[in-house]
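Next comes just one chain, in structure tokens: the form predicted on its own.
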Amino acid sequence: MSTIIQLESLKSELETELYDHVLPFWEKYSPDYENGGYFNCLDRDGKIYDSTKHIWLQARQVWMFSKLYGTVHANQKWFDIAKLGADFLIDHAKTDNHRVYFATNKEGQGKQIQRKIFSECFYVMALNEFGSISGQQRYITEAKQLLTHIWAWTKDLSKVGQLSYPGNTPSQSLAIPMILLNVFEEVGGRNWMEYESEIMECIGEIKEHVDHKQQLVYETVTPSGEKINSIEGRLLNPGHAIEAGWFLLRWAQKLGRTDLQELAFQMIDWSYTLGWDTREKGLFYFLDADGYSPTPLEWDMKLWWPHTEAMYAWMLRYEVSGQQADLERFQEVKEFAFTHFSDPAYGEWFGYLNRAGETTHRFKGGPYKGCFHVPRALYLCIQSLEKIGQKLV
């Protein structure tokens, strides 16, 4: 089979999964046309088992449907679903002091705020993307104003409730610079230079989490990039490091930085190789850098999102490198994901497996799983295949 035919077949397979099996699940079961927003706690068959609305998932779904409408097809249904969520966010998600709820009830009354910035980050991405497709500047203005507050909070996390005590070792998390790289890419768009200094600072912080000698990407280090000899300091999250790698690889292409490209390649390769379960296949959730037993009880579970992130990371690497080995790695993780997570009976994907690859939780949507990682990865992989195909013609 020629490479072009092989890639066309793969693209068709991913399109079927996205447009026939994944998106229809969310289109049918998640919209709350009475109160606005989406139901995101959905059982295997789409039944609502909790009406709580988790705002970071509401925002991710707005972003997803907006992105599809703006870049794939101007499907009025996608626009209407995106607007349903965007207006719910505007009306209910934010507090008077610029914080964004982690969860509300179905009517939009606040239930919980986290001591983190991630609900705010996805709120920004959602409103920016919907503002782009709707042509309504108020959504974009709201997004950019909140992004200013988020950046300020990253300099003093006590502003979002993260207090430090005398016994704490000063630390920084990989999650913050990596998510902000993604936010700046989305909000900045073609005018990303507006955020150039912030972007370079995020890239610099990510570098501090990479240990070239050990070939590891640490979740938590000191502000100067030193390792912390503790449970938290030794914790590795292969899926997270892989996701950070592809965020960085996209910026390497924008900036024309071969050094960043090589670093991104290494982050993806090292984290995937270390995280891949050679006995049962699939990616471990957590590992300990020094080989101790990871303390999170779910450490050896196989979760949906590290696999979707690995799918796109290897596809993007293949797009950039053209190396057959990168495509083979993509195929390896794709085959595991499609075989174990995808649900041909009811659509969408299961989220949680034990080490042996058996489903442990039957729901399709919950407080931490929504309409995001699966459709985003499929969408991005399809985009990459289209670019690769254009090069081969």
Second form
Protein chains: 2
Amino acid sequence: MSTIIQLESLKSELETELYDHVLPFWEKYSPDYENGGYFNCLDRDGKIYDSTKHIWLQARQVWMFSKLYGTVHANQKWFDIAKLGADFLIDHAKTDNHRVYFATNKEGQGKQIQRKIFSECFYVMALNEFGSISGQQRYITEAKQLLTHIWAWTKDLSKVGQLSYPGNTPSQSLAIPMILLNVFEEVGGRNWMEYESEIMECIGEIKEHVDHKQQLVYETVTPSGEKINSIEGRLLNPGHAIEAGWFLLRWAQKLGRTDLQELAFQMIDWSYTLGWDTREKGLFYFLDADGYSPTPLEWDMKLWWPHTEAMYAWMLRYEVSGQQADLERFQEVKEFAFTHFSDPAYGEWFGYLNRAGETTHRFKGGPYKGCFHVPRALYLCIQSLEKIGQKLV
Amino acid sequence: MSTIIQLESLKSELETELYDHVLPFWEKYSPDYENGGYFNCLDRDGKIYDSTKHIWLQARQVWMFSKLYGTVHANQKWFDIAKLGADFLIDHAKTDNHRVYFATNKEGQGKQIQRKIFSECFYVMALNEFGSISGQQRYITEAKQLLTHIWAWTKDLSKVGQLSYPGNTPSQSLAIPMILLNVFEEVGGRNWMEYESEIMECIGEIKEHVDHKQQLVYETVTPSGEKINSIEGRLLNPGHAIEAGWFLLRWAQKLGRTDLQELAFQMIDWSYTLGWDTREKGLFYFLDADGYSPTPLEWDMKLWWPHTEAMYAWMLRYEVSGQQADLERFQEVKEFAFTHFSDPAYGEWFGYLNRAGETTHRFKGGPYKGCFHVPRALYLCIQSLEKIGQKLV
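Form predicted on its own done; form predicted together with another copy of the chain now:
Full complex below, order starting with the chain above.
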């Protein structure tokens, strides 16, 4: 009984954070009712400090508000915000070659295209989800068509401009199968069998990044899953590996595959344990598998999103395992995150701390931080707590 | 007389650092006698942690050893090291389209090309200087031919792959005229009149980055020199502006232009004063002109190179002005640099500190740090001290 009370109290705390402190920030400051879409470069107090519209964040915000509208509460304000972004995406985000800009100006004119597929992935997730809540098939059709292009590009990244030179060691990146696994979960929904072979391929590729002997999850390995002895090959991104772990764990549940469940448990556990800074608490951004200094200058910083991903990863593990130890890990990372990132004064979370845990950047939204990781993790954890609660009653 | 003794002692300290602690590290650990060129990813103790050859650093090391051989001492070891790199560059660094790779593997096969002109600029400086010490015209011819291409590319950066989209605010970057001013000083030498119109154009462009009212040097402005109100437009890089200041100050001396001397003095003074962290000492990496949080995650870190550039900038100002205040600023930054970056245990300097001044990366050489800023600044400061000494006697 005390566990139930504890979990109820936790759920209530997460709900307050999500609905009273996080979402209002974006509802109030981000919508651009003049040009459509959202301002995503927002200072601590919501002030716009750059009017560029970063498409990763436009799309993720569409997804977030659509998801909340569709699964939590049919709040017209959420629908309207989602539509503002979805229509901006349809009207402005795509090039003539099915590519999606990384950024546009506030009017929607293209500013930058990355040699990556992630803008496209988030675009697909956004339109698919908005299509679902609006009941308008054209958004879903647009999403599914682009997903076909994305899948083809993953087989030949030169199609998105990633050139290969003779001196490059052939490699594959964790980010691609990982994000696609999430995209297929979203777009596939109940009809995921339509994408079964693609899903199995993504899972197979993710497995190649896991080194069971060393208990490590590599970002980059050879096409046959071997370690590459270079800066890139040894680079570890614990938050990313933890996120990949929960993406996989959701599929393990859906597929009823205990082998994948075990693998996902390990990815979360190993990456969290390795990434946790025992001196100052919090998760490091990058590590080197062999203990060299990681070359990214920001390697020892504590970013908001590895912590939100770890929160949900441990909560999902707890939902699946029922083990108290998983809940304790959730509490550990949630405590760190709420203490260090959450900003009760203005809402939303800060994004960046130095190793010692001091805030280094005061903005709430920037080129890579928007209305996504914080509300998604809170939303998913609340969902988990509901399911756990139902089991316990 | 006491000033003479003080400066003699300082010169001796810098010579010890350069010849006993910095150069031996590169002489011992970097040469790749098997494949040519240098290993530039070297751990604290000189161990190779990645065999990639980053061409900026290959070229800069050729330049450095050539310069020392040509102007300090005809040390055969230095000549041989310079030749090892110069021939690697000639044999491997260029593509069929006159582009220069950003990186090759250890055998010299291309790995990456940037959409920037800097690999090419350092390649030119390297071959020009090695041509000068070897007396072999072919290196100089190669350098001058590539410089012609570079100059043409600066007029149309799409030629190196920098695409422009309708949403981009037209802009110009400080880095291009600044580095070219240095390249023209090197390649022009006594016959710089050959490049007079290009030099004047670069100086004119640099002037457009200086805001006298706000006492700021912007990295990016519109083509007519106006501030751009965006993340990029407000970004300040104090170390870079200080370096641009001393590049300009050398031209001011050469051209006998007191107006440019005054401008260079201001660029150094304003950028140093703004960039200096009064709480923790040292120079910030990035700032925002309007006081927003700079978006680069590493903005508050202390990197070795802004400090080496500031050392020489203040020394050169002192050489020109004779003002004790300039020498005091030199002492301030030199004291910080020697205390925090220099590694007496293994030689060379660490490259990266957090805001509080703690070493965050233990390697001595990496993708952007090689045998260049530390020895160049020490070498130039020693040269300055010799000139000052001659005036004082």
